[in-house]
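In the block that follows, a single chain appears as structure tokens, in the form predicted alone.
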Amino acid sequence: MSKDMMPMFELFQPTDLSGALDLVERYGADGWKVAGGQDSLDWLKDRAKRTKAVIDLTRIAEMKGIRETADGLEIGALTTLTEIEESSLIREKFALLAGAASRVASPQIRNVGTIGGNVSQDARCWYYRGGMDCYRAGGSTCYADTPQGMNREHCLFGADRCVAVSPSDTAPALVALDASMVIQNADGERVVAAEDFFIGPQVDIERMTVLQADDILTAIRIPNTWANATFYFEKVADRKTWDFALVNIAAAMRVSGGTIEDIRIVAGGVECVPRRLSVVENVVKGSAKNADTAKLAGGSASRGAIPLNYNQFKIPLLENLVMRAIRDA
């Protein structure tokens, strides 16, 4: 397969959301929306996917910036990860998201990569990325889920033909913060909870989010519910930079008098969607924030896990991350 140049396509650079919506409605599945473009350009350069039109959204000013609202914050989908990492407003109220953004890839990528692109990126499974005819690509096989398959980075939960995981570092933080995703198309606007924005293979094996071809993710809203809470984010990867998480953990909790009154805790890298650890939440609510509670929480985190041939190590890794989140937040 020749990979020296991208296939031909027509490039559009709308300067307002109305123009972009007209284009995505016109081209539908034949239109490719680009924000930072780093994931998109990999697909096109490798010729693993093709498109008739590329719709560059980066000139749309209304999709950029961080705005304080009466109910919390609204972050434009084209806001860069560096801007989120460095925002004093986010660091003051929602440090969990700033911490997650700071662990994405490298500074160079964060300078270009956007929050919308980070939560919308496709699966990183090398079989799928390599252009093989797996289930996610419309075929009839999962090459990772075989005795010989390379599945060290794949899922512990929620497998349904495909065993790829959500690659986003910011997604678990947004779910933990009870964020909402603002989506627009030619028919208008709809708002979807972050927890429902990500979908597994049992819903649609060829998509990782609810976004359809004519949809544009325009903004992310974070309510004040968890503002200034006690936060914890940790990512474990093979390399500190330029790598995707083996497992990451995001927790937001309300602690009063040493007791955990409320908590949302979410893991990435273990399922096709950010995994809300509701069992852990139920275990620790109303309990003292101490080492004993943390140990119980860690042990409950892997309940229901079904490891693959080469990713059994993710079970103790997940348990330890949850234990540290409860103990050290």
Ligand SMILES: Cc1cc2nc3c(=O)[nH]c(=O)nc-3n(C[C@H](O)[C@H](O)[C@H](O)COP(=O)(O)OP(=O)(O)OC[C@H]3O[C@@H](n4cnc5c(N)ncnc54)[C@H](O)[C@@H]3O)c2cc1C
Contents of the next structure:
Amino acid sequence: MSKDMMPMFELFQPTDLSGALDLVERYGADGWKVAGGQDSLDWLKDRAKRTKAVIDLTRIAEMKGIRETADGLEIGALTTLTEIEESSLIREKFALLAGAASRVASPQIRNVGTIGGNVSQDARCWYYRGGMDCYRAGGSTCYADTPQGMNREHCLFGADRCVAVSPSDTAPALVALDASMVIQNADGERVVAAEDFFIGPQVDIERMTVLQADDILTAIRIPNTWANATFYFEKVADRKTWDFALVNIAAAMRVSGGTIEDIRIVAGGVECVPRRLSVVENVVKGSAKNADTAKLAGGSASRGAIPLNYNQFKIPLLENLVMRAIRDA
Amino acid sequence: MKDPILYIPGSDIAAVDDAAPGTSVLRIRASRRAFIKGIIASGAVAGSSAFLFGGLTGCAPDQPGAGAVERLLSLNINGKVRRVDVLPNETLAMTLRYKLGLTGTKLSCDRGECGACTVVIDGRTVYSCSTLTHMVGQREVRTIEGLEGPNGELHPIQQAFIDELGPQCGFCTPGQIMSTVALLEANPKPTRDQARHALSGNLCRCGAYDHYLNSVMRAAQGA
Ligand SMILES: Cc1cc2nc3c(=O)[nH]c(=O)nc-3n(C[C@H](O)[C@H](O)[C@H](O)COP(=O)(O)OP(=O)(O)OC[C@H]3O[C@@H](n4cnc5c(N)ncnc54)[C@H](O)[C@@H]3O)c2cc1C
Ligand code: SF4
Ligand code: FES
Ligand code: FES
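Shown: the form predicted alone; wanted: the form predicted together with the named molecule:
Let us now look at the entire complex, which starts with that chain.
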């Protein structure tokens, strides 16, 4: 592993959003937005990707802080994962998100890493991160989806040439909470549902989200729909610190009189996008919240899964996490 | 390791050997420290960077390419204003170690995966290997060197780490101590589990975790 410096780039540090939008428009694909830098700097150090200009977003005050709005919360994209974990507003209403944020990486990374960076981070497939010329890097092969490929961490669902998974711990929580992403570019603002923000290889194999080079994610909105619901988050990784989820599960449900009235349940680490488990939702909606329903739900979670050579273990893992989410939430 | 001087620039192998027992190694360590201090004291701080990074690619200020200019920053480090010329692509670990001579902050993985480079910025632990120096701004940076008292005495946390035989090889120790500093300032009487959580971003290849936790709990008692 090299310990020299990153290849040279120009550094811009705009202090307001309009300045930053000018820069991302001017540089387009030659520019690189940095918030906490915890995902970005590795790419540059490894020379797996290069950039002419780094645009430091962290001085933009408009993109910081957590605000209460008429119908929910608005979280600035620059809010750090530690701030999310510690925010009393988020803990009171959306403990699911605080819990997910608290399981990212390590304390030092959470102190710096932002929620905007967490949802916009790139795939963690090591062939891709190692600078191989695979499909996702614009090439014409996948190194992971081969008989010998190291694909223990890769997907069960939605493979389309690329078999990488969604690496984020907060993404499934945001999809479960029906959050929306506020995106700006020189042409103005658009708001995209979290569920549509993440895209799979069939849509664009070189991007993980709808964000284009000249887009800036400014905030994330969480509606009160699921405030104070019954939540469940669990992440399974090789080590408790640093390691990405093999599978994680985020669920929000409304339970009354022992019956699951409504639910959104989402898994990470099993598809290129956070996977909304609609089959599970349909199976449990209107059923008693008990061990039997949980078992049924677990069994239905893996329907349609196509494992790779080394990731069969993710099938029972996903089933058990869903089972626990329904039973223990 | 025949000629230790050759290992100084950016070498963590020499740094690991710092803590190994044995007089010959101790001699290397003394000469290395003296050597670096000599460079720093000579006032050639900014100019020395090319030499200190010698042989490593991508870091010479005269590297071609847009933006390859050092800019003078005033950093707030251990309560002092330190003026230093910084490249756009320079990490805080690089600036601290190779330009300011603050080699107590270790550089190991350089990828946010170990914690050897942990410093405290405005009360929060941060991996200095994964922070661009230009992004630090006016915030207060504290490194292991900033813990010493006015007469060079050890900080009570450092003393507790010694009393509990916290370190084994010692390479991860500055990082473990900085995480403890941030923890105890926010929460002077943590439970052992809270301490475990606070130090969870600091890897120890020697596996001295229980000793470190004993150290943190002793430091908290003294606090
Ligand atoms: C050792 C290690 C372990 C990790 N473990 C985990 C883990 O367990 N779980 C997990 O979820 N993540 C993990 N991460 C990934 C990641 O670093 C963090 O999740 C962090 O939240 C990223 O945020 P950042 O602000 O540092 O991102 P940055 O590196 O600043 O940005 C990441 C990407 O998003 C883009 N971006 C950032 N902000 C915006 C914005 N506002 N608008 C548009 N684009 C933007 C950047 O251009 C870049 O492409 C880990 C990283 C490391 C190095
Ligand atoms: S899984 Fe995707 S990112 Fe990994 S090698 Fe295959 S195409 Fe590339
Ligand atoms: S050197 Fe910074 S985390 Fe390892
Ligand atoms: S004491 Fe050797 S790495 Fe921690």
